[in-house]
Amino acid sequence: MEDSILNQGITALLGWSLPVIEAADRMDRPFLVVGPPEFQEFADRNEIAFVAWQFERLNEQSGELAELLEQKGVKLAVPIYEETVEWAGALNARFQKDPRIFNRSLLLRDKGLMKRRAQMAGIKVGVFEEAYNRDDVHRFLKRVNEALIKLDGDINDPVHVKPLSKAGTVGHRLIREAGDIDLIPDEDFPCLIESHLDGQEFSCEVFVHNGKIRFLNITEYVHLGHSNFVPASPELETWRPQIHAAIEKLISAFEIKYGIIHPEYFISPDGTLNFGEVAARIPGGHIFDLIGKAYGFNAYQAQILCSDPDTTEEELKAFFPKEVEDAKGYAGSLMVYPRVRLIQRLNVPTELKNDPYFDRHDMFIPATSKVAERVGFGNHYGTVFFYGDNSARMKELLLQYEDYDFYI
């Protein structure tokens, strides 16, 4: 039996996520998890093949992990979250004997490299620079607003500050004036600073195999970091041909061959697309769960399939439904952030629970009543899920409950 598994090749899931582990367990392929040591006991108790590893910056021990996994018969590494993208690139470069795989993974982790590569490929991006201290941010804010011919007394056009390698919105700050710059913590430098992009923001979840788009989902953001739904409204889906072409250009520019990418764009009323950024891991906002609800396929399994060069055309065609056309409805999520400092109780209104679009919620009373400091959009206190057949009603509900005090 063990020889048979070794011949198939094992998939290594890098990170820790129960939905990913459960999805992989339902597939007809062997896998193991490479995760932080604190999950070892849980893995042993539940008979999950597990390799303990600390995911910090790549170092001289990177080759040690590759050797260990090769001895176990691993042929493929799949990143679960941001900090494992480089590790997957380094491991797959070795497993597939192609050092460029690692180099390409760096483009998807360093926001400065990412922007420059996009710009060199003719992809429309905002003005950007790398900042190494607060003086750099001061100069950039001044230059951007000088270029916009601002007069004394005019409100500054904002700029955005993002740590170069942190995930999603962690450390993302909107800077309008000098006082905002003073609040940037030292540990966020170096960072990327960029001009503000106008237009409707949305993301795409793109499953890529052999350099080709196999499934393209468009997620409509109602309010970034708070609420979104899948598939996008008919109004945004009108631009799908232009969006599809932009994604193909991005895949070509970044030489992406396999796996999932999660780019974010801004679209103006005339259809002009501005590139925001791109990740190569499972997106936030419960988007994979929303895709599953709307389309009926498991997006975590889709990532594993598309990450594997040996997945066949027949397997891919049998797995993916038709975009938009095969969606059974609209699935939305509202991430809830307490607006109190101490939580006393949960307050879910009866009218919400009785609404036909209400699906479920996973809000909870935390063990400690003190609300944790907010970091990006990653530490929300639960999510309200919606499902229905009308995108306008979906958007209305997400907006209606966005400012509701679920925690009092």
Second form
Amino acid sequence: MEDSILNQGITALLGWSLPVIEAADRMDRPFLVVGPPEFQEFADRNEIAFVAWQFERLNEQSGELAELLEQKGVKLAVPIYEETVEWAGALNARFQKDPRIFNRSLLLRDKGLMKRRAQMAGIKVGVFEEAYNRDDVHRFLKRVNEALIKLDGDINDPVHVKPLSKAGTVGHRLIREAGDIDLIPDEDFPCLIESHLDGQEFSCEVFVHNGKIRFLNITEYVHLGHSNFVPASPELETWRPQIHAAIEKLISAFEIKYGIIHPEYFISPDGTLNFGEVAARIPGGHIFDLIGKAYGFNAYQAQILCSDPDTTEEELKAFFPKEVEDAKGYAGSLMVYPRVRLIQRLNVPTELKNDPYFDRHDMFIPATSKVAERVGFGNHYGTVFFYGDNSARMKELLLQYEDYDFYI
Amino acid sequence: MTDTAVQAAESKFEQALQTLEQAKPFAKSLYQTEVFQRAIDLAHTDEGLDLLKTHAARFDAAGVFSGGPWEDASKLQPGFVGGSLKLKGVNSVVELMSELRMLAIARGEYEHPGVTADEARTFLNEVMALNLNFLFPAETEEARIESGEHLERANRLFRLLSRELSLKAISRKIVEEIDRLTTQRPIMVGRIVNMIRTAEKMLEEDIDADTRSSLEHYVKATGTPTPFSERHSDLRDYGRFLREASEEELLQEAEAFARMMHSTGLVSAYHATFIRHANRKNHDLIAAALGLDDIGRAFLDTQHELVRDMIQVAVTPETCQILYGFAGMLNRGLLSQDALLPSLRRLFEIDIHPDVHKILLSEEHKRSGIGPNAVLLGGTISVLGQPLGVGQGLNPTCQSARAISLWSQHAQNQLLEYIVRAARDNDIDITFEGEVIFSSQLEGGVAEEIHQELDPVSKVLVPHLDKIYNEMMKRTLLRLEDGHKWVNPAFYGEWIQRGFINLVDPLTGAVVNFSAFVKLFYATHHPDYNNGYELIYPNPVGIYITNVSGELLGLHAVSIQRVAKDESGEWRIYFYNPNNDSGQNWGQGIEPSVKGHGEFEGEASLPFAQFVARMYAFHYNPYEQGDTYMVETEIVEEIEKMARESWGVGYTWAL
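Having seen the form predicted alone, please provide the structure of the form predicted in complex with its partner chain.
The next block holds the full complex; its first chain is the one shown before.
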């Protein structure tokens, strides 16, 4: 045992996340957490090995962290959230003596670079540009709509803006007209602007080890930022072979070897896949929890396993169930945003609580009844979890309660 | 919830608790949410709460309180419990679970290293004493405005605690509370009787002598108040005794009933049995049994037949409480008004509208075979005898309650007209600026629905009055002045003074000219400044209701009944508060008094300046006004300071 632990080395979790710490703790593998200093006390109290670190931009001190971790016997770094992806890249490049690991990680941190790389690899993407100011966005909106032969007075086709280095839907805005552009805050520039892609949106959570797909989950978005469920409905799953192929292409284009990727696609009714974006971190929307509920394995542990080059084929085989077939049911989540400015009370209908698909919810009346203004897709206030064995019913429920006022 | 639903909720709670139990200490917070959610579901019923209690010994070890302010039971303060329970968020359920943990310690089911069973019991007793309102939910403005599921849950918790603990330690406080409420002589005494019934159990405990004798007095007043009623096991038995009793015994009984009723404002069912007996056999005993004064006796004699019939129709053991109002009505000499007599008689037999019929009769009435006319007549007697005992219950209808109270004092015929009209036609009409408004043609009032814990007259009238009042206010919406200026005289009656001032500018919502407002009130209402004009009719004024910290809770309608000096020579404002619980603490040391400062039955009072510091609107007679410049600046400044630091915090103050 002593030997194997030494051989294995210590895994450093970059970022503070209790579910991840818990998952690692249950894996019987030595780990430490690199996180913001405010967690030091909590870590000490709970005997969690901890290295305090401020993850801001990579800088000349980055080497300091690598040295510190090496001294502690760290052999592997696993990123927990968007901001730590490039840190993990830098650290793993050093631990594994492969500088390109770092450069690859940067591709995933810059939405402009990411799109270019995908396009160069022949992956179908929308029209995009980088915007450094509002004029760029104005021009892009105009040019896209000219290209669509819209006349003055026609309703514009929308475009999307996303800050280059922010995670997921943070700062994601839909732009339809000039007025929307004025609302983009200065700090969101530079950003990526891209044309609107029609079609059903979905995401994949792909566990990759040694460049191979070990488990491919497809998460069906009922409504981006509001509701999704796992595994996808049989209708979407019929495209699994095409999706699988597209992801293999993505993996090879981005030279991804280990860990998790979380790409988003749009699929048109004829099966054409348009690539949205890809991240190498834990997805939002409670997707990991949904995977756990549907398949019964801990996705956080899966990420750690797949991040480690030393994990054996046997371990991987034993860990992952068979996609779709082995799912025990459909697990869905509905993210709830208050639609009132002042929350008076919580209104969870008995009908919902009595529905056999209702699993649980985590809504309380927040301590401050005033609702924060929503920026982009913003943060949800609570989540309702569903679980059941029919995807159509799941979709129906998610749609039904999407417009329900849980906070009144 | 059905039994199976409660069981399902318990098993889900159990699962969540177990998951939490199994989590490592650092991961507790991941699973606490689910435990709190399931606890909320379970605590939704009394049975569920009982089940939740059975798990309480495990809470600490499972980590329910890990990482939060409730973590260490030995550091908790009873004083914070009430506040936490009133929070809407997750903390109210954590607090509730913390009390259940304390109960488990008190019961010896859980041994805590820092809290002994005795200490836990002391803690809970103090919590109970500090929060009687949870045990006996009040019909106050605060309770009404801040209602919600979390508060119902807290009420449930206190019911459970009262069953689990001895009430000994809080007995004194409860008796004080009963004293305070009965002093105001409300018509609706259900809550007081409930408190007495709950507190009765404390008589078996070792409590101090004063508390015991007060409590015994209340228990007797609502049970067997006389020597012979005590000796008879039920009303039938007592009825038989009355037939055999001697003149002397009957007179003693009559006087004992009267004494108990007037000392508490509460009436026993035996009293009704006695009165009915006297009504049939020996009319002379009625005056003694009602404790009538000379006026009351005079009208009892002159209106002998009407009184006899009213008793025959309206007084039964179930409606015994109306006897207090009956005595009041006779003593007020109301039966001297010739027009009132046929109006009262009319109530015996009018056809009551089916919808009104439904709301008038409680299940208890139906079981006892009491008809709607009897209930309505009884209710009318109560209102006529206790004008300041009218309450709004849990409804936001202070204006309507105030109207009924005003009419009962100064326009009894008008009141009777409205009662008959509403009961028979389920409609009321009031003319506003030349146009007749019919309540039956209106949708929606101030209150979304009328809470039915009301006296019969209010049950019948308030739905109509509320709609009409609301409609009148709507019609004044665009006048750029507070609509009460026109609505109040039309709604309440022509004696409402035409001068009117509101310190808030309806256009900007800002407080304007506060000092002028104060000076005008002094110059029109304060005997030292208003050239000695007395207040003739009650003045309907608007006040800000604030909580114990002086924070604004909402607007409220009260009536100034009179202005007078108290026993120490201080000028006070005596007022009627339709919430029937006037002795609330309004913060900044402003605590309306209900006795001991010369208050009449049902009145509350405050020193003049303190009242003004909470007022925002009043009527005045512009022809009876002293000189505003005579009002000292210091007085205005003192009041303005109190206003600015309490309700005024949320307002813009225009210069």
